[in-house]
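In the block that follows, a single chain appears as structure tokens, in the form predicted alone.
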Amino acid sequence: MQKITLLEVSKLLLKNDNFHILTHRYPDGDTLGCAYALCFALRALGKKANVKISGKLPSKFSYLAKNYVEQDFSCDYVVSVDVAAMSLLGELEDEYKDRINLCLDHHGSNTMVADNIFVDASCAAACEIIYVLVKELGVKITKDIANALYTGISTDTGCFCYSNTTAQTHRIAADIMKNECDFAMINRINFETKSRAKLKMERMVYDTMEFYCSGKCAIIYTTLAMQNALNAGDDEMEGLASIPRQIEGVKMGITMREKEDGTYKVSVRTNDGIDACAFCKRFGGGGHVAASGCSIKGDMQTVKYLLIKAAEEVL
């Protein structure tokens, strides 16, 4: 396992052929605008690659997907996209957990076991080194992996709204804009429009809110009974870790998801410099600083007093 420039993921690039290209579970706009413009700009060199979703392409994020046709080949070359750890593949790991060749990400609490490892923790989004790693291989930036790109980076940067926006972030934004992107329907879908179940699901979420450590930490919930009852899927969860956050006063926003294998996966959302990442660190997880995750096992109340507890520490 070694660290290596992107200069030098390029060349293995070149070098090799016949790609999986994996993302990461509960797939966001990120992993999968990384897979697929990394998928499509492999294609344009005449190179075979499929994109290897762990879970099911969520609906809205179906017009990444317009233009791919599966491609029947045996797999010589892996790469993780987005994956900041093994456990974060899903059902892929079993499958593939020895077999990464290369790991490009942007998290720098960054785990992952590969041959080869590229990681830029400078990047708002992952799609960020794509985009430059699409210019280093001379591949023309068509409209499918215009799409792509801007969808991760959207996404993560929360419309560009997020402090991990940076001037280069908006740089290179503007150059994708330049390549037939379709960027208005992009941050319509992403931004804009919600479908009555979700609306459902988050007036239900705001009614669990509760208020701890004199109003610095908001905890919003969804249990299984909730989600079965509006019969919601990964479409309607998207989005409701942003909620806690956007109360003012609150300095930590935690959101709690019962999952069927009796964890909770949790999502933290910080304001005014508070780490979430060294905060999700306490329970095995990690992301960026406002923003990371964690998995918990245990029920609701012992899941909610362990997290209620580590904010008191930190807030």
Given for the second form:
2 protein chains.
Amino acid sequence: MQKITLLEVSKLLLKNDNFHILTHRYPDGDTLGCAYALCFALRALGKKANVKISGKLPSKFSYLAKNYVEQDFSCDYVVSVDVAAMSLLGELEDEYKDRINLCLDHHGSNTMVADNIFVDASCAAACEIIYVLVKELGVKITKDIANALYTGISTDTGCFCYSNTTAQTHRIAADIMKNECDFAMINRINFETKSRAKLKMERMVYDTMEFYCSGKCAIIYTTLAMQNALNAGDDEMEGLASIPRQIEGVKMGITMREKEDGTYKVSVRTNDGIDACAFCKRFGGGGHVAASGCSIKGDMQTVKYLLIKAAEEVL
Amino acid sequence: MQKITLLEVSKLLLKNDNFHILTHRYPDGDTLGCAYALCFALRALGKKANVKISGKLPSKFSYLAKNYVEQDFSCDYVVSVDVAAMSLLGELEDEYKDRINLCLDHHGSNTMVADNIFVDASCAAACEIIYVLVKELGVKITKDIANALYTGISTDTGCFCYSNTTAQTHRIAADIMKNECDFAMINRINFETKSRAKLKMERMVYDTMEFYCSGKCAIIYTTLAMQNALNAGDDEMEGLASIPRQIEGVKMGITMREKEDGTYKVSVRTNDGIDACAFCKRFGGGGHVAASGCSIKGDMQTVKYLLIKAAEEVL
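Taking the form predicted alone as the starting point, write out the structure of the form predicted in complex with a further copy of the same chain.
And the full complex, kicking off with our chain again.
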């Protein structure tokens, strides 16, 4: 296992021919944007490449695969994109865990095991790495590649809103937008569209909101019963994590989501430099300073109590 | 009255010394960003300049005026920024309507009367014009100027989300962000912060939502009674206009806000190229293709009926 430069990454990609590109479970815009952009770029170089997803492509991201057809070949080079830890491969873990040749990521907390690793935590989105790589590979940024890269960059920065955004993020966006990128459609899908079911879920979630630590911590939760009552799927559940941090005075917004396996998936969003990653590490999770997650086993009251107690120590 | 180039604009500004800069009523991030950025730039050139606002500076934008102190001088050159029509000057109209020397704007529908007019409707924000102007004037972009310009650009593009955003918008943002711009704070204030009162107002507004035209038109409204019940001011009312268009399938989102003077302030937001400006012109208003407004006199049911009838003709 060795750390390599982006130039070495591009040489490795040029030297190989039959790629599987792995995304992380509960795939988001960044991991999918990386995978499709890299896949289209490798195919443009005459190579075989497929995107591998744990579960299925979320319907809202179907535009990424509009011109994607699964190819038939025997894979001999495996690349993971935006995957910070082996367990985050989800269903793909068993098949691929011992044969990852290259890991491309932007999580400082990356713990992946792979022949070669490139992590640049200064990038707001892993798609920024893929953008530089595509340029390095000499591949023209087509509309499909532009849409994939834009998706990762805009979703991981909250559409250029979050503090992880840099001048480089905007420079890349400016360049991508010259390539007939459907940015307005992409942003509408990711930031401006709510199903009526999602609207109902949000209103239900608002009713669960509680404040702790003199208003500096806000907690919301969803239960399987709430999801069932609204027949809400992953699309309706997405984005709820950003709600509690938005309230004036809140420095740590916590969202608990009951899962089928008896755990709560916990999302933590922070303001003012409060370290969400360190907070989630206490519970075996991780992520970024302002946005992290973890899973905790237990019933709602117990999990909530654990989180509040930990929040009180931090805030 | 003549249309001039940006180079001629910069010459006019260099030739004069004592400026009042006028913003539009219900001042938003763009008109205020323009005014403070231009004011700081003119002062950097050794000139006298004050920002004139109808009403008072909304508290959320107080950071723009952190290093602004009103100067004492006799004004001999009046510039309006981001003001599309004389009536939009609000309280400033009477004092200034016959003496506007220069109008800088990005509304294609601009009807201002001024000695000199520069309108560039290709700019997502009027602050893009001011950015180019500041560069043309040879003024260094200080942190104050960067914060003002970023405020206008991010608020008028929904943080680079809306279809009016261009590659130029991102290039300017990339340049501004090199100047210690507090973009994360600015975005948090404008996009990520809700008071608990605002949260309550949103939930109340959701309850008023009705759908017409087979779900392609969504209407919400607020009444003075609702505002009073929550003791909601302008801060709580802001941003409500973006709610109805977000619902899946909605092409025209209409927000009606009851005002003290017996009118309803109507905000129209559209998707898929539906012309909100043409729609609002029917009622004496105007604005942009995807975001326009108008005022209609009458009680709630009458105003709503007029709007729905007009929407049915368009959709």
